[in-house]
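The chain below stands alone, shown as structure tokens; this is the form predicted on its own.
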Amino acid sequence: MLFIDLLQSIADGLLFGATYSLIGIGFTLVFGVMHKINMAYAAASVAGAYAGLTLLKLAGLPPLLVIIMACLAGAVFGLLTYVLCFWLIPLSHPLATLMSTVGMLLLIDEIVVHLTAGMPVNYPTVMGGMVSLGSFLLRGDLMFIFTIAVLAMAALMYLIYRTRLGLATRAVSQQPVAAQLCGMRLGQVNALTFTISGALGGIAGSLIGSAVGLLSPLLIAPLTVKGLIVTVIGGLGSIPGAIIAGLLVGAAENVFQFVRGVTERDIYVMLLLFVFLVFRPGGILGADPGRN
């Protein structure tokens, strides 16, 4: 039974880790295109989930559409973050843009706390039930979350590698000056990148709310930390690396919780990050910077 419980923890962690992959992809997209960190990304993702739930209730729509509403709300928050924290601030001052996103993170956090009085809000669980394979069980809600996350990742990969927008995004990421000479508008590409990443964040926030059964302002800080950990472990700027790292962190987190308990879980996740920084500083699929 101990082996079954351990296997159960790994499976649940892998399924839930797909949400960490989406959060990591959001950080990676912005860093890959603009070479800057958007610290407000996870906060905007949670805010998108809140806004999606509010829109759902106001329109009287079925709970299944909460993910679509959160996706749209997240896209709006992503674009708003770009306008306030990057478009209005000179990009030649990297510390200014970084601190502006930290300020946006705190602002979103305070707004969510104020509007909800700091209390958790019930979030609809789109799909429940269990799939039994003998003594091994798979949660229906986690399988649904994993499926939606995989579909979102597949759509993103198609957008990046099979469309003109994806071509422009990769060109701006690699050679921004040459991209401008070819007629590409950096501001437009950057705004679309933030919009797409925000949409993914809204999906991730809604999936996390659906898995947990509620949304809370307390989710913002751990999701920000986990998103940065996934980004670093996967390799800065590597979307496939972020996908793999998200699944790895999700599985490792659940195993640590099973072995050492929930109070020590995050400690060992941080140690996992430390191991990668020491032995693989470039991340799983990132370029190894080497050592002097």
Second form
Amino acid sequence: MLFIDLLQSIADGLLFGATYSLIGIGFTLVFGVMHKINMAYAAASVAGAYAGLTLLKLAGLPPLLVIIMACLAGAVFGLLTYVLCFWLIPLSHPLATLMSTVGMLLLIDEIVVHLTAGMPVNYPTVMGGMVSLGSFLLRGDLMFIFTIAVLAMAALMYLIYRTRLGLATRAVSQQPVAAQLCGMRLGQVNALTFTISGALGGIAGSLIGSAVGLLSPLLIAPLTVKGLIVTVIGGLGSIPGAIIAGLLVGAAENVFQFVRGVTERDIYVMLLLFVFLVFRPGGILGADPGRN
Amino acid sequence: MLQVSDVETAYGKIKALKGVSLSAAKGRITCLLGPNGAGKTTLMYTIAGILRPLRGSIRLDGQEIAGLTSAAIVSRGLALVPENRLVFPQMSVKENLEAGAYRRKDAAGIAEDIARMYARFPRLQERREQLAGTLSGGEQQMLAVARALMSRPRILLMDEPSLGLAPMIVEEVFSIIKSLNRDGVTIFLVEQNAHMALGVAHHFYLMEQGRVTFSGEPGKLAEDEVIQRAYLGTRRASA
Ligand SMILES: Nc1ncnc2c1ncn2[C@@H]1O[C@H](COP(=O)(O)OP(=O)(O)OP(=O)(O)O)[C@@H](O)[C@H]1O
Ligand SMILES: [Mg+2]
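Could you present the same protein in the form predicted in complex with the partner chain, rather than the form predicted on its own shown above?
Below is the entire complex, every chain and molecule, led by the chain shown above.
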């Protein structure tokens, strides 16, 4: 029975981990084109989930559409982050944009706490029942989350590998001078990348909200940390790496929770990060510059 | 066709170009020689809109292009094959060519031009699905030239296309330059390989320490003197 339970917790973790994959992709996309870390990303994603819920209620739409609303709101927050934290700030100073995004992270957190009086809000759950798969029982809501996350990733892959704008995004991240010589505009590609990563973040935020059943500003800090962990484990700049690492971290944290309990869970997640930093600092799929 | 007058460009407080004036005539091959650090690449990047000049004017067919974005400059028919080729390493050969046509909207024309590039550079066709980063140096140079041509430039700037290539490949690169020029493309070429460059150029300039110090036609004057100055940067009484 214990073994089945362990498998069960791995399966649940893998399904939920798809949301971490989305957050990891968001960090990685921005790093790919700008070589900067956007520390405000997970906060903006949670804010997108809140704004999506608000929009849903204002427009009186069915609960399922909360994901689309959060996606739109996330896109707007992504673009806003770009303008405030990157476009307005000289990029030549290496610490300036890091500090501006940390500031934005704290600002978003304060605004959310202020607007919700620090109380969690209920979030619509989708497909609450269980789905049986052979001898397995899978949570319907986690299956749903996983499906939506995979669809979002497929849409992203299509955008990046099959469209003209995707070509520009890859060109800028691989060779920015040559990209400009081909007539691509760095500012435009950067803004687009932030908008897309923001949209993915909004989707991830709303999926997390619907899996947990509520949203709370307390989600912001752990999600920021886990997003960064996923990015490091996957390899900075690698989208497939972020996908794999997200699932891995989701599964690992559920196993840690199963074995050691919820209070110790994140201790082991952090240890996992250090194991990777020591033995595989470039991540699973990132370019490994080797150790010196 | 291209007129550069009194252009100054700086990195921070250090001026790399100290008032450069030169021109490239339509239908011709103009060559810029000069020792390492003379400012040749800086000038190419300034003309192509990657760097902004502090002052001076750059005219393409009489229209001012100094200070425009590189996107606007490519659209006006000027393309640069950059030093060190700068292909997109994680993209296929075909995608590199598509990137070169980024400002164009005519899908049919783009497909036609890709076919034309494959005809001109058969080795690119053989490797069209291969990642550009895995091509040899010579193949990457061909790709960089083909990518620049995909924007259908009227004038093509090339920054040291022979850099790091075996002599046979260098010959090939120069025969491509000549054939492009025969097809009506104006060429403005930066070279360290003065001997080869002077073999194809109609007119040449010598640049030293951010200034044009000599200008002339190959053959007329003592080539040895020019080559020696281009390579060694020796400062003598002006020729
Ligand atoms: N990014 C930069 N930042 C600061 N200084 C630079 C930069 N790029 C070039 N320089 C300086 O500007 C001057 C001109 O450099 P540039 O690359 O234009 O020379 P070049 O003639 O192309 O040389 P080479 O033949 O070696 O390619 C040099 O003194 C160089 O050190
Ligand atoms: Mg140079």
